[in-house]
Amino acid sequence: MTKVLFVASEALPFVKTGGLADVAYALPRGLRDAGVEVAVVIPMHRVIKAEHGSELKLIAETEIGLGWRKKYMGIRTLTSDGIRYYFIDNEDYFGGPVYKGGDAESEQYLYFCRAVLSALPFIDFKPDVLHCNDWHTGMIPMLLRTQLGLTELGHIKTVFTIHNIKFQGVMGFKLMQDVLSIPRRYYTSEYIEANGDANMMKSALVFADRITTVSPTYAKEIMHPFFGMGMEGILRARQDDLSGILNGIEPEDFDPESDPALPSHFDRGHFAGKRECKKALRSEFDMGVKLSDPLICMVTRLTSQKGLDLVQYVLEELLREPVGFILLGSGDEKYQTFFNYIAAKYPEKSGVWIGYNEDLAHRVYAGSDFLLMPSEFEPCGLAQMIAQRYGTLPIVRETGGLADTVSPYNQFTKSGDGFSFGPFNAHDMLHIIRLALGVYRDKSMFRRLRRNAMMRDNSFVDSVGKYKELYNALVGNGRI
C-alpha cells in the first residue's frame, strides 16, 4: 500500500481561511477510501493549540538548524476520523496569524518546509510520497533532493499541487539563504530566481517529481502569460508532468436533506423545503423582494480575481429588474465600501453581510435560485459545486475550474446545470444574467435545470482515482 503524507498549510477540521483547508480534509478522507494509506502534517497555529491542545500527544521535542541558528521544534498528533494528523509547533512562526505577511510570512513557512522533513525521523508514518499544497510547501522538493538526496530519505518522491499560481511566495534572496542555508549556484533563472527574486513555488515547479493543478482546464491555461503569472515558461518545458486533476468538495458536508444549519430539508424530488429557505433568508437578511423573484447570491473572497468589477459596473442596472442580490464575503477595503453602499440604497433588494460564517453560508446557498461566479480566473473553485448540491445554479465565467464542473444551459437540447460566459465583459455577464432569470421563469425548465445541478457527482470520487494511480506510478506500484 502506497504511504502519502499531505503537507499543506491548513486543514480541516482544525483551521480554515480558504479552500485549500476544504481539500486538505476532503482529498485525504477519499484517499483512505480507496486503500492509500494517508497521513497528514500542518502547523500548529494559535486556533489548534486553544481549541484541540489538550487533545494533541507529544511526540518529540527537539530543535532544529535554521541557517546558523537552532530553533524548537515540537511534533504532536491526534487521530481524527481515521486520519493521522501531524503539527509542527513552534510558538514564534505559528503562535500568531495563520499568515503573517510580509517578509515574516516567508520565514515562517520556510520554517515549516525544514520541519516537515526534520520530523519524518520522529513520526511512525514513513512515507513513499510527500504531497505538498502551494508554496508554503515549495522548498521541501528542492530540499529533499539537493540536501537529503544521500540520506534514508531520498527515496521519498514528491508531487507539488498549485491551487492558485499567483501566489508564490516570493523574497529575497538572502532571506531564504539564510534560513535554508541555500547554495548561490541555485539561484537562477535554471533554478528558483524569478524577476530578481527567489521564489519558493518555482522551486517546487523545477525540484517536485510531479506536478499537478486542481482542473484539466487551469493545467492548459497556466501554461500561457496571462494564467501562468510568470511560471509559464517552467510548466511548458514540464508539462509531461503537469496533471489536471478535479477538486471536490465532501457530499455529506453539504447535504440539503440533513444539514442542520437549514431551516428546512429538501431533495432534488421535493423543492418545497428549498421554497422555504429562500423565505428564511429573505427574512434573515430583511429583504422585502417578493418570494417569487429570483434571487442571486454571491459567497466570495472580495478580490479582483473574483470579478467584481463587473458586478460593479452593472449591479445596479440589475437590481433595476424584479430580482434579489445577497453578498456574504470579505476582502478588499474598495469592494467591502461598494456592496455596503448597495445594501444601504437598495435594502429591499439587497443583503450584505462583510465577513463569514459557516451556518450562513449554507443558508444563502440552500435559500438562492443563482450563485454568481465571474471569476477573472479560478483554479477550480467550490463554491459553485457547493450551490449545485443545494439547486442553486451558478452563473459562471468559463475558465478553469468553473468551466470544468459547470455544464452551460442549452436552450436546444433543453440540457445543462447552470449558466456561462466568455468574454471578461460586464454586458456579456450582464446578457447571461438575464437569459437565466428568462429560464427560471419557465418553472418546468428551471426545474429540470434545478435537478440536473443536484444530480452532478462533485465528489473527489474521480480525482482520487487519478491521484491513486499518479502515486502509483511514482513509486514503481503501476503505471500512468
The other form holds:
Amino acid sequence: MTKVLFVASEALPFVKTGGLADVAYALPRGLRDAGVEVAVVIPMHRVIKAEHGSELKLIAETEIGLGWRKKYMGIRTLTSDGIRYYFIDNEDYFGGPVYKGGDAESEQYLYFCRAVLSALPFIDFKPDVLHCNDWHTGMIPMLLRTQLGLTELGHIKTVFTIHNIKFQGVMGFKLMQDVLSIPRRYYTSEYIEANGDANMMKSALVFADRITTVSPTYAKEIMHPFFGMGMEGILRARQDDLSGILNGIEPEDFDPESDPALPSHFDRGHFAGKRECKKALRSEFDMGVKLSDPLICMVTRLTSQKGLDLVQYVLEELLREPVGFILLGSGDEKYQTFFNYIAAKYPEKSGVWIGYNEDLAHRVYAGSDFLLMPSEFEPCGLAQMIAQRYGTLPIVRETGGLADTVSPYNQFTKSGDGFSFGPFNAHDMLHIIRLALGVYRDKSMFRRLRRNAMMRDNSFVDSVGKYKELYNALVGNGRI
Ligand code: ADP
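The structure above corresponds to the form predicted alone; please give the structure of the form predicted in complex with adenosine-5'-diphosphate (ADP) next.
Zooming out: every chain and molecule, the one shown earlier first.
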C-alpha cells in the first residue's frame, strides 16, 4: 500500500492558528478512512509540549547539519485516533510562537524542512509520497531532488499543496544558502529566485512532482497575475502538473443536531432549534432587532483578503434596513476600530466580538440567517461550508473555493444554496445582500434554500478519492 507522510506547520488536534490546521486534521482522517496509509509530521510547538508532553514517546535525539552549524533535533511520536503523528523538537525554533515573523520565521521553517528529511531514516513509517503544505514545507522537494536524489530517499515523490499563495516564504538568498547550503546556481528566476529574493514557495513549485491547490477555481485563477502574486509564470509552465482539489470540513465537528456549543439543536426538517439559537445569540450580543428580522454574520480573520473594505464601505447603508449584523473576528487594527465604531453607533442592530473564540463561532454560525464572505480572493474557504451545515446561507463573492462551493440562488429555477456576486464592488455586494433579504421574506423559498445548504456534502469524501488518484498516478503502482 502506498504510504503518504503529510507535512505541515500546524495540525489539529494539537495546534491551530488558521484553516491549514483544520485541513491537516480532516484530510489525513479522510485518507485513512479511504484505505491510504498516512502519517503526519509537524513541529513540536510550545503548546504541544505543554499539553501533550507526557504522552509523547521519544524516538530519537540527534544533531543535524544546518549549513556550517549543528542543531539539535528530537523526534517524538504519538498515535491519535489511529493516525501516527511525528513531532520535530527543537526548543530554539519551536519553543516560542508558531510563526515568529521575519527572518526568524524563515529560519524556523528552513530548519523544519531539513529536519523532516533528516528524520525519515529514524522513523518506522517509510513514505512513498511526502505531501507538503504551503511555503513552510517548500524546500523539501528541492532538498530531496538536489541533495538526496542518490540516497535511499531518492525514490520518494512529492506533492505540494498551495493553501494560500499570498504567503511565500521570502528571504535574502544569503539566509537560505547559509542554513541549507543551497548552491548559488539555483538562485535564478528559473529556480528559486523571485523579485530579487529567495522564495520557498517558488522552490516548491519548481521541484515538486505534483502541485495541487484547494479548489478548482483557485487553480485556474493563480495562473493569472492578480491571483498568482508573482508565481503565475511557473504555474502556467507547470499547468499539466497542477490540479485543484476542494478542501472539506469534518461533518461531525459542525453538527447542528448534536453540537455541544449550541443552546438548542436542529436538523433540516426541524428549524425550531435554530430559532432558539438565534434568540440566544441576540441576547448574548444584547441586540434589539426583532427575532423575525434577518441576521447576517461574519466569522473571519480581519484582513483585506476577506473583502472587509467592501463591508466598511456599505455597512452603514445596510444597517438602515431592518437587519442585524454580527461580526466575530480578529486581525488588523483598522478593521477592529471600524467594527467597534459600528458596535457603539448601532448597539441595537450590531454585535461585535473581537478575538478568536471557537464555541462562540459555532453559536454565531447556528444562530444567523446569512454569512457574509465577500473575499477578494479565497483559495477555498471553510466558513461558507460550515455556515451551510448550520442552514445559514452564504453570501459570497465568486472567487476561488467560494465559487466552487456555493450554488447561487436562481429565481427562475428556484434553486441554490446561497448567494453570490462577481465584481469586487461594494454596491454589487449590497445589491446581492438585498436580493438575499428579499428571499428571506419569502418563507417557503428561504426554507428551501436553507435545506439545500444543509444537504450539501462539504466533507472530504470526494476529494479524498482525487488525492488517492493523484498519489496513485505519481507512484505509478496502482496499489492504492
Ligand atoms: P482562512 O483560513 O483564510 O482564515 P477559512 O474560511 O478557510 O479562512 O478558515 C477560517 C476558519 O477559522 C473557519 O473555521 C472559521 O470558522 C474560523 N475562524 C475565523 N475567525 C475566527 C474567530 N475570530 N473565532 C473563531 N473561529 C474563527
